[in-house]
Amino acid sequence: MRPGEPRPGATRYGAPVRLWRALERRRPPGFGRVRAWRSPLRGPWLTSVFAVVLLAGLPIVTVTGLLSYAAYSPRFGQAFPPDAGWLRLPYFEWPTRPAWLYRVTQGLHVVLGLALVPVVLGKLWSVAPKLFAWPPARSFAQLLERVTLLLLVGGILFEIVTGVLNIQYAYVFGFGFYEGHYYGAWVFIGAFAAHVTIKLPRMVRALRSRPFRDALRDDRPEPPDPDGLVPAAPRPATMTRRGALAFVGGGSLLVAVMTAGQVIGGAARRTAFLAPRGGHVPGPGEFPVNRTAAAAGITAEDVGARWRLVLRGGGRTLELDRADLLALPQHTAELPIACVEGWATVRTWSGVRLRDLAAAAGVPEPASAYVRSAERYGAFNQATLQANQVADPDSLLALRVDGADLPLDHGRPARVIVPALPGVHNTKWVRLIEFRTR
């Protein structure tokens, strides 16, 4: 080597090596101390078991969440965000059949999403040494892997926290829940797809490395792995692998039991301890109320003798009082009502078919129907219904529920009830319906 000539590899590797050494000298407290993570249970096999469960469950939670967005009819600008740009889902008419469609999709989204929280926490515990490794990356490929891991962990924790707070009506964050949850979901989807692409071969190898039963019975540490999940100096085990999986699985089952009752309804609702506001409302003809009349600013004058329903369409305007509506042909249907928070109930509704009101307004085949509430406060005092939702034979302007007049908090004197429609768009305290031809 001639004087002044760079050493072999210095030009190629010198800068990364200097960067790695600089990062090593500036290690944050708590990072890079792999000796602190000494549980003998950690290893590729246990991490892969948690990963398989999440790989099966998280796509279902994601798809049902996107279906909830579609159920809000974003083409009418009433889903949030109203304009998602290139993240917008293709427009399609949300079906009214089966009538329990939204109840099942949103119930599955909430119940399964909550039930997977213990599995997510178990997975994060199993890869903790990897999360706190320092320096974070020693190659470009490792850097990409770390970035996807950061977005994946951040995305799923963001979705869990905002989702749980929304279920309990605790809007402590300084942004709109629906917008944040929607965009956060796409961040998670991208990171999840990238992470699965990178890690799937390793997961398959880890699961094939030993039979499932043998892995449960053998609590010795796994062989050293390239990811550094297996501790170099493990402590004695305080729990078996079988116990760890039972602990996480039992936690998921407990969460599911304490949540699913609000979707199943009936006597099971009494077990829904994690449902918003307790989830169970005693008394015949009673069911949960998301928004009371007092919270909506509804007064006795709004729903009293002066109340009139205004119908518009076909170049005419009609005003009907409650007696006029009761004089029209009445229809009764047993339909569920389900909310985005996950709760649902099936009730017997009676009232006038929306398609009969459309015909009375001079629009027998409306393209849509704009419904306005007497509600003074809130972002959901109006809704636009699709043509198929107006035409469904069980879509009603309900005047009674379970054989009695609508309670005030449930929309007296009249509310909309449509099969498979999100509860918030079953507008209460209706004062205007405008049937549109385009």
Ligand SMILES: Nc1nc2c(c(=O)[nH]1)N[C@H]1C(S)=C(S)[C@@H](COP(=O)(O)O)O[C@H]1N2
The other form holds:
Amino acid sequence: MRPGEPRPGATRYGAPVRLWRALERRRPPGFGRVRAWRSPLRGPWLTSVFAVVLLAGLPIVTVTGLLSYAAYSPRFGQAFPPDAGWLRLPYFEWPTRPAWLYRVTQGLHVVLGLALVPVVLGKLWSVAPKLFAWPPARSFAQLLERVTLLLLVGGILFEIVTGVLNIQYAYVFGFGFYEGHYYGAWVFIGAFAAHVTIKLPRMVRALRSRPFRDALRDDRPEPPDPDGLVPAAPRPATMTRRGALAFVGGGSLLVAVMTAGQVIGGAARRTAFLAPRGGHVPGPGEFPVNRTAAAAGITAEDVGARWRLVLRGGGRTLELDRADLLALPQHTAELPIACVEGWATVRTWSGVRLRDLAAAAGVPEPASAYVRSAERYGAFNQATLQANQVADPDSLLALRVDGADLPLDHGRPARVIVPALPGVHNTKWVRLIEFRTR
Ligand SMILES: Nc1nc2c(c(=O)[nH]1)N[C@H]1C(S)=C(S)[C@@H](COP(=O)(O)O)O[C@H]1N2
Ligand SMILES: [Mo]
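In place of the form predicted on its own, output the structure of the form predicted together with the ligand.
All chains and molecules follow, beginning with the one already shown.
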């Protein structure tokens, strides 16, 4: 049917047809020019290849993202949003084993999330004529589909943009990153579920229509499809179908290689030159610093000879200086710090076991431990640890790293290090620990 032509059944559906015509006249610039999208590569098969990759990858990115929320111990109000209402996840105790758990879940979230960006863009390109179709819908079912698409595309672009800006410490948006990224994720999840339900059969059909290798080698346009992805009058190809897929796949691989190094650490960190915490890390300890002592406003006084660790618990208050801590049994553990931004590093830490400090404070089996830093301001100067995180034999108040006293930027004189704990809760420049019984 051509634009402006009366719809069949116009007499019976007078009002919808009038609305449709009015919309048709108010077409926004660029919309509805389906004939201008003439790449011979577009078609259900190509779209389905991108789709199947995203169908496998995006659930992993989503689930690891939600796990990150859980790893922040929402029970203690330290995951954001603190109260997500009916979008609240069931509470469970984040384990301390395996020690690399958060490094893997968060590394996957960030590296896979970034590596899928070229595929998302490829998929959007492949369905572009449909995204800009006008009028917006010709039936109620189609309208629903369009709204789903808007939430899906809007949702994923929002998640990509906020995620990337967070990694870059560019808080240019006027809302909290965690809140925005969390609610945005639920918009995406809802739309993704609806979209998959609607489109899965079509994807399967397109992929099954012919053997993968044949489709890959064939550079003729795909046969006309009911969705109108295949252009009616295709232009000559400027690129083979293999070339297009290799371009997108190569882009993904490049992003993966350039970001994975920050999770793997060691020499691989140098390949992660796109990541802000990748490349060569100069300075003490030679591992990334989330926030320097200078940025945190830590003074020599705060961490010097007059520094004391305050331990509270069971109605008692204890003050220990550095020598007291060194006189307690020292334990060494090889543990990663894994930041929500995706970078990680495995280091050899030594210091006093948290459970020994709990016992010293008179609370041998605490329900939680509240840790406070000498850092006065900032969002990361305190954390609450779960019972299992205090009890783990490798959970330390570390005084040393890699065989030397903690460098100032890494939390001198003492910092928390707990297996599988998100980096942010490994509080630096610890000043007070309160062991709680409830
Ligand atoms: N007091 C304090 N502790 C802190 C932070 C902070 O800003 N202030 N940053 C946290 C974050 S987000 C991470 S990832 C780790 C990083 O530790 P590092 O800077 O020693 O590498 O420290 C955590 N501990
Ligand atoms: Mo972090």
